[in-house]
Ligand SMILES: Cc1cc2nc3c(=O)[nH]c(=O)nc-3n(C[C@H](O)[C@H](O)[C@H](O)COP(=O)(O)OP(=O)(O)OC[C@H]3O[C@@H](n4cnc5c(N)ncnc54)[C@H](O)[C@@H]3O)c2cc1C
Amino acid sequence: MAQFFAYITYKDGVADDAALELVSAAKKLSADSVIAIVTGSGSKLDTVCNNMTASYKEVWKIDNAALAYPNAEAVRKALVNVLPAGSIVLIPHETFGIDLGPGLSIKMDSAYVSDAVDFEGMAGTTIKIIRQEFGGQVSTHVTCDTSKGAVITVRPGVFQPDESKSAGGKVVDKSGSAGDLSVSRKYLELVAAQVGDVDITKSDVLVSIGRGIEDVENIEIANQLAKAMGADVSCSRPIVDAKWLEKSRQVGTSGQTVKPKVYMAMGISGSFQHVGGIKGNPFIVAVNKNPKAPIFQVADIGIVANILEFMPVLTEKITGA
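Any chance you could show this chain by itself in the form predicted on its own?
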């Protein structure tokens, strides 16, 4: 029976939301147990490992100075030396995971499937995986042979976090098995994302606009709705590319990661790059003219409508004007 592992990503000693989502993903595959594997160095690594024992029966720690900063090249070396042959590794499909996963599968001589959004189950050494193509318009059913193991990146937010925290696990130090972690990449510096006039990472309510806004002059409609709701305006990447709003207001894997209580997705298609920047399980309201827009798959409430008609009406209802 193959062993399942979940690679845990974290920042400042706090595990990303995907850490608990991977527990649910593994359960969907009827995994008897899944082992968390955490890499890094120092006290923050210890904090994450100790916290993960509530959700994982076993947490493998790899502590090495070469892992003090995220470096997929070094992590690959460590994992190849530590993981048993035939392992099935689940990794969050985010910037670091996209860098880590493909090369890891090559080093392990195992199968690789990226951006899984669901699992149809596992029979023997075969896993049936669902992916999305063409911006989420089409679902692809993939059969993965795991006889030699597999590396699977899982899209954040598609599995509900396992909040049970009843594992009562233990930390196992695998640092001594990591081997030589010398790499060609060199860490230079951490460049903090620019914060503009509004820090959307701290907003409780966001009115987020996408291509459906159609014209820069229509952004004022979103501003009026945001003012009525006590919200801030954010956006998807096309709005920044058009230079209609500043980069600091972009939500997504190439923008800001936000954790609002309410997220109003106005005219946003909902690519995984955008949804990947929404954390904390907010209440998502999506309005889009396209009834097949991927954003509806993650929305709590979906409304098929033209946002240029919908937003003024909602603003009027809120203000009573």
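Output the structure of the form predicted in complex with the ligand; the preceding block shows the form predicted on its own.
Nothing else is written out below except the one chain.
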């Protein structure tokens, strides 16, 4: 059987939640053993490697100054040199995994499947995987021929983290095999996201608007409702892309992570990148004209309606009450 690997992403010496989710993901594929692979440099790398031995029997460490910042090009080169041919590599599907995974699969000459949300097992060398298309509106089964290995990115948050921490594993230093890590894309710096007028991460109640708002002029309707409720207005990404609201109001993986008590999703379809920014298990009310919109799967209360008609009525009932 092919050897499974889980690529561990981390920040400031702390592994991302995905690190333990990948343990569960690999178990679902009945992998005999999965080896964690961690790249970086210095003491933070060591901290992560040591912590991972609780969850993985074997942790491969690749320490190199060129990996101090996780530059996907350098990481790819290191992995290609270190991983045995035919390996099955699991990587979290976030901005780093998107940068690393496709090219890695080409250089490993293996198959690539992105954004797996579930596994339905392995028969011979074929893995059956569940994915989603059209922003989560439909799901698909895909088969992946892993006879020459595979790179699979796994959606964060869909597998339960394996908290058993009973692996009692060991760190194996593979730094010597990393090879030449020179890059043609040189990392310069991080530019922090802009701070806006309202800090939606502190709001208790959010009236959040999506593409269903249809026109910049309709935002006033949401403002009115928010005012009546004592809420702040947040939004999905397309509203920011259209420059209708500031980036600091965007909820989601590439925006803010909010923790309100009540979240009103108005004309938002419910893509995982959007829902990924809603934490703390709030009471979610979704209003959408499509009864099959994925947002209804995560909402507590659903209303099938045109938000442009529904919001003014709700505002009126609140202020009149």
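Numbering follows the first chain given and starts at 1. Not measured: the values here are computed from a predicted model. For clarity, a rigid core is taken as the largest C-alpha set superposing within 1.5 Å between two forms.
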> Is Leu29 among the residues whose Cα moves by 2 Å or more between the two forms after superposition of the rigid core?
Replying inline: no
>> My question is whether Lys170 is one of the residues whose C-alpha shifts by 2 Å or more between the two forms, given a fit on the rigid core.
In response: no
